[in-house]
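A single chain comes next, written as structure tokens; it is the form predicted alone.
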Amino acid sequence: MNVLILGSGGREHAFAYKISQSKKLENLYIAPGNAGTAHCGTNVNMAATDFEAIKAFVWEKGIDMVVVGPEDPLVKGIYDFFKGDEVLKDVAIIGPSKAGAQLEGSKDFSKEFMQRHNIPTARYQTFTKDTLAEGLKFLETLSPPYVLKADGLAAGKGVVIPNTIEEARKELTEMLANAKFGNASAKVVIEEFLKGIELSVFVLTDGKNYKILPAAKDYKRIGEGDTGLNTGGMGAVSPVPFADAAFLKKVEERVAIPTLKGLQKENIVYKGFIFIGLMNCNGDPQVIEYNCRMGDPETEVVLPRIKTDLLELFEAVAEEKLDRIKLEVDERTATTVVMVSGGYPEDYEKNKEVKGLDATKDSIVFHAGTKADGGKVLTSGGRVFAVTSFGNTIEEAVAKSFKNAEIISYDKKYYRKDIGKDLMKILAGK
């Protein structure tokens, strides 16, 4: 098969990677891609959001299948695209239709679709510009922290969690009256606050059948401790010691089911990932969000536990046989973590030579924000790398990843050393 991946971070080098190994695979191209999936396949200059030129590459190449790794494209309907033209209509699309990208393109479409079917999530209301006085009362009826949320896209940044009424009225009049995030923005979604720990389960599906993949944990703020902002993630540990299999029974039976089901009621057409992001509280799953594609740098420790030909499971969705296939897992635990550059996740410099990667071992180093200049390797994003280890115990995997984050250097590397630890003492304490 000849196959393209679109996107350009370390979740799109970790597809390349596994992708790459399959025995169905003839070419691979990874558009735009960065310095590390160039080692998987052939990188190509285009952005994963010029469809016309998606289109003429896909025809020119022979492209079976496309593989859209972020959500930029799917909310605007690749899919649909791909579906809806006469040259492109037989190719393999893994990502779902614009209606089902939806489920991440907005939060407050999401929400309601979890009410129509009963997905277990916390209590909200979703206000405009317009209704920004009825906004600021309904944060009186909440307990701090308060939970507000940009209803479009904001590269995964538009989630605030102010500790105090005070900020709270402050970032919600930010948002709405003065546009804090773009249009993003013109809509926010006031929640009450989850207590308990988060993590993420990732469902394949290919519209009837569906498999869910390893749990993973992510690690959301820039500091150690989870402190300072919000970022794209740290880091990753799967599995997660707190989701056991009676609880991931419970995710299952009450949030896997019923989303899929609420799909294939609304007659939503879903052929690729569904990220759910959970809080467990107290032994019970709650949804705090869905995302329409794989999560970044969750994809980095679940997708090198799958032990599956790659290829073949998304062949399987493509032509709705999911259930055919046998989903193997690697039963050890993976650990990622993530190298940021200086300044991250506010303004960062780029273009920092790379030093060091040759001499790394034992570990699978996920290129995230990287790009070739001649022989060189050159920072060009604010997460640069993620360092993947494998090991028996998340100490003995998170020690593997750290080692080599030491051993790649470029000016102003940054990256958390406490990733795991929170799950380390989880399991000492049992």
The other form holds:
Amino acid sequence: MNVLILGSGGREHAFAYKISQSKKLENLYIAPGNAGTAHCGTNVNMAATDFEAIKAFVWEKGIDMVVVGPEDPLVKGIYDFFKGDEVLKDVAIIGPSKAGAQLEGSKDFSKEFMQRHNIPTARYQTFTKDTLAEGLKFLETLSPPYVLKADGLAAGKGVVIPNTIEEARKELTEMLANAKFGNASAKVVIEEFLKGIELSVFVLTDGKNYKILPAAKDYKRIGEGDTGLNTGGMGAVSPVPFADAAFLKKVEERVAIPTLKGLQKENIVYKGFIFIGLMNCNGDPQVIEYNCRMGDPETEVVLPRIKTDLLELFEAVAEEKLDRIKLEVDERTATTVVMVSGGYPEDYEKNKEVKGLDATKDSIVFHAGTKADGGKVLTSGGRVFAVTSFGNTIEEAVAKSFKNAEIISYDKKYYRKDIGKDLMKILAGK
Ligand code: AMP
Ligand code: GLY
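Given the form predicted alone, state the structure of the form predicted in complex with adenosine monophosphate.
Everything in the complex follows now, all chains and molecules, and the chain you saw is the first one.
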């Protein structure tokens, strides 16, 4: 099979790494990719949202399957673009239709969808500029902290959680009246704050059948002890100790199956990943959000644990034969530690030379924001690497990730040294 992966982060390197091991693979291309993906296949200088360029490339190279990493091309309708093209309609696209991607593309849509299908989620209401006054009133009915979500995609920044009513009122006004997130905050969802521990569960579906993939916990804040600004993710652990079989069964029965049935009932074509962001509220799952793609950095711990040939899985998704595949999962724990550029998630510098990559061992170093420059590797983004390791325990795995994060060097590198610590405490009963 000739495969094209769209995207350029650690998630896409993890896809490329797994796909490059498939016995079904002939040629692998990654657009635009990074210095790491270049070792798994051929990088192509093409944006993941440039549909016309992608179309020409797919045609020229005889691509059989496009694996879509980020949400942007999905929300913009890459699935429909391919399926509506006489020449390209038989190319397999791993990712949902534009309608399916609305689960991520519109918070209002996803909340309404959950309500329609009785999927447990926080109480909420949606407001626009015209109903700002009602929104301010609705805030009074909630207790702090307040959760305000811009309806559309806002580069991961659209959720604001003020602690006081004054801040919440100000924030709501800025989002609706002053278009703080542009068109993305033309509608704002206000919802109840959920208390609990967060985790992510991933479902791969062919539209009829599904596989629940290993669950993972992400570390979103920049600072140790979950402090400071939200980021795209500073580390991940899989499996999640507090997500035992009983909890995961609840997730399957109360969330995954109703979600898939809901999509079918609404005739929404979905052949790809559903990322379910959940809160474990005293043993009961509540949905925080859906994403229409895999998580980053969760992919960097989930995919290494999957032993089944990834292209076999994807082929089964395209052919609606996922029920015929057995999903084999490595029982060991995988951890990943994300190495970032100092200053991230705010301003940071790029083009720092990376050293020490050849000296790492016992980890898989997934590249995120890197680029090749002759024989050198330079930093090119906020998140630079995700260092993934296996162990029989979280301690054992994460110790390897930390050791290698220490060996890799570049100016102003930073990573959290407490990835997995909270879970170790839970396991120790503290
Ligand atoms: P989202 O983009 O919807 O994932 O929201 C970003 C983050 O805000 C989530 O990962 C949660 O940590 C937090 N969050 C979102 N909604 C809620 C909620 N209803 N209660 C508590 N925390 C939330
Ligand atoms: N790690 C969270 C996300 O991918 O959205």
